[in-house]
Amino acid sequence: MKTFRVVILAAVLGLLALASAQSQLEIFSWWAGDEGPALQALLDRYNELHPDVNVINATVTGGSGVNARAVLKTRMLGGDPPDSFQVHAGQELIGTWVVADRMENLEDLYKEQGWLEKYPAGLLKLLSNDDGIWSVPVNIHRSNVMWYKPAKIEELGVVVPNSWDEFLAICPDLKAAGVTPLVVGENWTQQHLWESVALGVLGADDWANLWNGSLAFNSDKAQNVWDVFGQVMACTNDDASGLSWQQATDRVISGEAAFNIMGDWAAGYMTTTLELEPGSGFAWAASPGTDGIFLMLSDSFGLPKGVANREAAIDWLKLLGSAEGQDIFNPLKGSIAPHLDSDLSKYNAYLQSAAADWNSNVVAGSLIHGAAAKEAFQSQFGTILEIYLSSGSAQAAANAANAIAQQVGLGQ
């Protein structure tokens, strides 16, 4: 009998030790559903390179990272944060996470890596301020992109547009022939189709004025934008708020609609989930007036402080951060790699499109998705969205948003 309790005793203890030997990780992110192969894809290779690590996938679906974010505020704020977290590159978490001294500086293993060589510059800037780098980031989207199919455009007759002018001149046609002119979704797309709208209304000059307060928001130039706007938004179809913006794509592909603006994670879905061919099964254009101009984002992940697996949380940035790591992810995710080093021949035609634009566009800051504005006014311009669609008033919205960048201190 006490042999037995001798062999059980050991066995037990074994299992602990094995279970003290590995590590975890926990990585927290928005991509799921259509977006959730490319992240696995980066998790098995993870896996491959520490099989020690139990990585725990802790998604939270919503578009946009709606959803999300909400959730990691909550464990933030409660001393609870995940040992790594997808973020908008950005304002987002340094106006929020960073200022709030909840980050650890990456600047250090940014030199070990040699990163600072590998990313562009105007990239770096944004991931950092005075007091360090605080994100990795391990895709580039674009915001500002009109979707289309190619066979339905040349059957009804139309021009892809070159402006909002030119949207709107042929509306009334694409109308007549029974065809959705530009589809919307859910409110966060609403909120997609107004930067686009107001990066050509306004140019990339003055797009970047409303962000560090040279512009106001209820000058006659900004209340512009919502007059443009509105005038967008009536070629658009009544059941917006019931749609996804997969579901959106799908009217496009269907033939229902004949565009829709909506960033490159379109493409991932339309060439991984729909197997169509960039070129031929979808087309691409500039949205309207934004020719020349790349309103980008960047997904990144970050290092809280005091998180409990930060050597296993390290090995994990590292992966993001390379060319290897990169190149896995954006070829099924439908974006391009930040690293400079990155190996076209694995993208397709669309992406390589979108590198040629990354290399040669002046690029923009997306508000919707965390590059120009600070999170305190961002997450509040849903509301404003709100007030202009149900006032149907240009001033009432320009009015909201100016006493909202004021309050949150935007340009500062």
Partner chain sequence: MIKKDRLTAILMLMPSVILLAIFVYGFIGQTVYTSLTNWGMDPSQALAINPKIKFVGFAMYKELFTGFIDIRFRQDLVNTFFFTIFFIAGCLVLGLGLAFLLDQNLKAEGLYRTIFLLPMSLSFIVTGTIWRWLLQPKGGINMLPSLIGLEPMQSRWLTTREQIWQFNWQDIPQFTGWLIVLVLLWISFSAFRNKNKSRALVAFISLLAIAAWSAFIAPKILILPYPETHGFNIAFVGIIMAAIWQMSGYTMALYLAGLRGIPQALREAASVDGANEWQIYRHVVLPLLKPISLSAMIILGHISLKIFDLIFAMTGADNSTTDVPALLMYLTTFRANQFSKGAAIAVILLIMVAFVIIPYLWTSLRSEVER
Contents of the next structure:
Amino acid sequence: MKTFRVVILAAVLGLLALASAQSQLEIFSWWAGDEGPALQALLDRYNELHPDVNVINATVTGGSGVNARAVLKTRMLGGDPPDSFQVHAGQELIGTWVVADRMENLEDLYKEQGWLEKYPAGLLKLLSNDDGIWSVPVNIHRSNVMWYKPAKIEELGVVVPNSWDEFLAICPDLKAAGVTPLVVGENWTQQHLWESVALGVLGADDWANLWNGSLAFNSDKAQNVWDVFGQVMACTNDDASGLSWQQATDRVISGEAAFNIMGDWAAGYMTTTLELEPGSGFAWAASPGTDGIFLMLSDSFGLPKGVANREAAIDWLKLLGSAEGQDIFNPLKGSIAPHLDSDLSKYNAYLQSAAADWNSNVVAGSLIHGAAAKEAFQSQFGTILEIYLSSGSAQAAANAANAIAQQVGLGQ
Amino acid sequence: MTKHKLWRFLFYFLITAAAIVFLIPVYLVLITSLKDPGAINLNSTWQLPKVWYWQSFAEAWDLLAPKFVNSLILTVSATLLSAFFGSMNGYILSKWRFPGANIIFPLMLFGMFIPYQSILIPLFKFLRDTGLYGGLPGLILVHVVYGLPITTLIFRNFYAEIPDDMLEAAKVDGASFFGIYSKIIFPLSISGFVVVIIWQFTQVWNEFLFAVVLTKNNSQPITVALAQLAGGEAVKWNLPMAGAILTALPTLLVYIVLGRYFIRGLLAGSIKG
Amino acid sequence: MIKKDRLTAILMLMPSVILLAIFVYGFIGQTVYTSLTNWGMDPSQALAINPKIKFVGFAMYKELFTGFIDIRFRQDLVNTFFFTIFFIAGCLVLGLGLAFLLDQNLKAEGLYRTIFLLPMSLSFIVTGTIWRWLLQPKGGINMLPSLIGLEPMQSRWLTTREQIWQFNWQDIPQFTGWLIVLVLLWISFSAFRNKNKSRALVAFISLLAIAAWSAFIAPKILILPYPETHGFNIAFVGIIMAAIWQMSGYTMALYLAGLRGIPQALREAASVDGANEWQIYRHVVLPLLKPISLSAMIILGHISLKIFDLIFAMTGADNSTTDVPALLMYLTTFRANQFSKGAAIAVILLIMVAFVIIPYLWTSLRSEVER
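Please give the other form, namely the form predicted in complex with its partner chain, since only the form predicted on its own has been shown so far.
All chains and molecules follow, beginning with the one already shown.
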């Protein structure tokens, strides 16, 4: 009957694995790899302030949270919410978790910390609905940035395009010179490109109208976006789906590609990981046709209902909402701080220019990074893109987008 | 005779060529995992590393060690439990025939073929409601239950070869249900246990879908951790390759040491064995 | 005494039976129910603790097969179809070839067998990780020709968007009709040969009727309002290669066991009758291996319908050119929160697998009883 003993032993081992929960704080995010050090610096600071808490850094890799959101869902549905999780500020949080009544209202925390005066009103609006404020923003990123390497552009003898027409005009020359005019990566980076194209074609007002429901996706204006997008995609590399966004950026730096459109986390990657000098090693411009518009997204952290370590989680939110915490995090992450007391001297040349734009530009919300539309729409946008790429029909894509917008009740 | 020799030569040639093709991926994994990340480039992809770089294994081990332990606890527990129940079931179904057994058995067997997606959502809800979601005990339970069909099948086929006369004699001597099991069946089924344990060990260790859906970060098995390591960003290939080797090592060792039994489990999976 | 023992036996079996009844049949029932509701289609209810859900009948299934935005699911079905065919064919041919070679009393047979079966012991995740690297645009396989001084290949393997053998989804009713015609033709023909004239006639008449339906009525059935092309995604070639690498050892083992099970006397008898080595294989050995091929096809077929982890590890969950229903179910359920649609995909997957497995379970267990 040896088997019995072994079986019991195994069962005990299994139970032991279960029984290890005391004072800890589990932070759920998708900041791994190159984006990891910024989070780690913030967590280290947290540990200095609260040495008794065991911080668990639960990251799920995959750019823009593509994998993390699926895992988070199983956690939340499983009745086992992480103590605090990363979520894009805006509809990704409100349209998914707040409407489902899974988040705690943080309005009191904002009042207690005096944050209502310390954050830009537009951002606060994005974080709130009629019932409260739902997460604490830790950074501001810009989505509509075009990256290039000055030396390469000079060598190619082209001007950095100011509109998509200009870009399409130089595209054949760039191809003839043997470089990829515009490099893209896996699926979500193509969606990311789409939003810059759409913003450039539509302008800030009509972009906002798409999301509040007053401009239909199957209107001529909106359909035109897909036509331009198709022409732009014809100027991109054919091995896109195998590349992460970093690998796409690498192609610009190596000179294989002329331009890349990516959020400004790419600046963090190029300065920190590739050790390039902003301005000379790499340079940037607003993506074609979007000069004067800041397509923003913000990573924020919320407090789910029923977490195991509520006190520790609130301390975490206090730290990352403070100017101190944000000035630890953002220079490393390559983003600017939403907190108005942030000390700009700690930031590099790119970030200082981004901060200036943030203060002077028209602000628009990103679709792909959760600010503009409910997650139900956002998560199906990949399907719309796929319909376009496989059928090549702008009309089909526009119709599909319209169908999904109606199904999820976009703008209501 | 010369013609015969020619054929023999051709056979050797073909089979060696096939073996080389099969080993190519293994070769590439090994050399890539042992290269300095800076030295991994196009022109030397196929060359042996100039400097043996063991650092990747240390790094991969640091990342994967806790998950390796999770997988070990999970695999050992689930394997032993499902082997035990499978042997009980096999014993009952082959030696204690009762009405309806011929219906119950195929219904049980069907459970090993279903796509697990088709039970995933209710399973998930069930584990949540019982408080087992996210941890190893829940995952162990799942693997034991869905392991029952195959272990029952293997043991049932195995016990069918033990002559009924032996059991009848024992019954006449007054042995009970458990007496027969512990005195006759169990001692005779050691090699059956080896087959089942090896089979379940490989299956549970290698499984991914349940692992990715039903665990949280600190109870993840190693396959999930490897998928993350390799699916991450800006991949330097030395690290995922070292991780792949670490993940493969336990099942590979079992296979190389006990290959004979492994093949028997493999064949048993096709029902008639 | 024996009666009491019999009771103990049944009691000992009960836990397993009950667990499987719940975990297999109970859960399948729940999934079927979920697939008939709208759980998750309303974003505000999707993730609520106690979501309000509504019974909507077969709406999800209808959307999947004819809905405008579920084109991806239909392409996934096509992907699975082609993947299954090439994967099974590859494993059978390679497995049979290797088993044949190993059957020639070669030296070091054990070593070769170990090598061919080695991938079987690996996780699909490990295999996927390895092949992901091999098939990178600048990875191992493309660099292979450079070993012998040739230019490296430029193949895009996993990232190409190329599609061949395209067809229009609207033609599916016609295709189905003609397929039935072919089956009926075969039934009618074999009945005719067996001198079963009435059966041949009935089959032939229904054949004509369905042919007429396929030719004249089916083209007018519009299951979609607009043409929609699907085809074989070339990106699957790499995945098929990896899957064959992993699983062909399995068919080899099956065939080898089959070959070893053929009595030597049978071969000798044939050789006495003057058959040469090749003829023996052709007329004696191969026919005896038929049941093994069938088993292998079914086991491999259900694996290929369920394939998930390999693709997850090779191209990630997001690469829609290498998507399959099993992956789409995961994404639909856990990323898009559309639980009812995810459940519907799962049920369709289950039906496909059941279609393959149930006849197999039925026949193999029945023949066992007869034995």
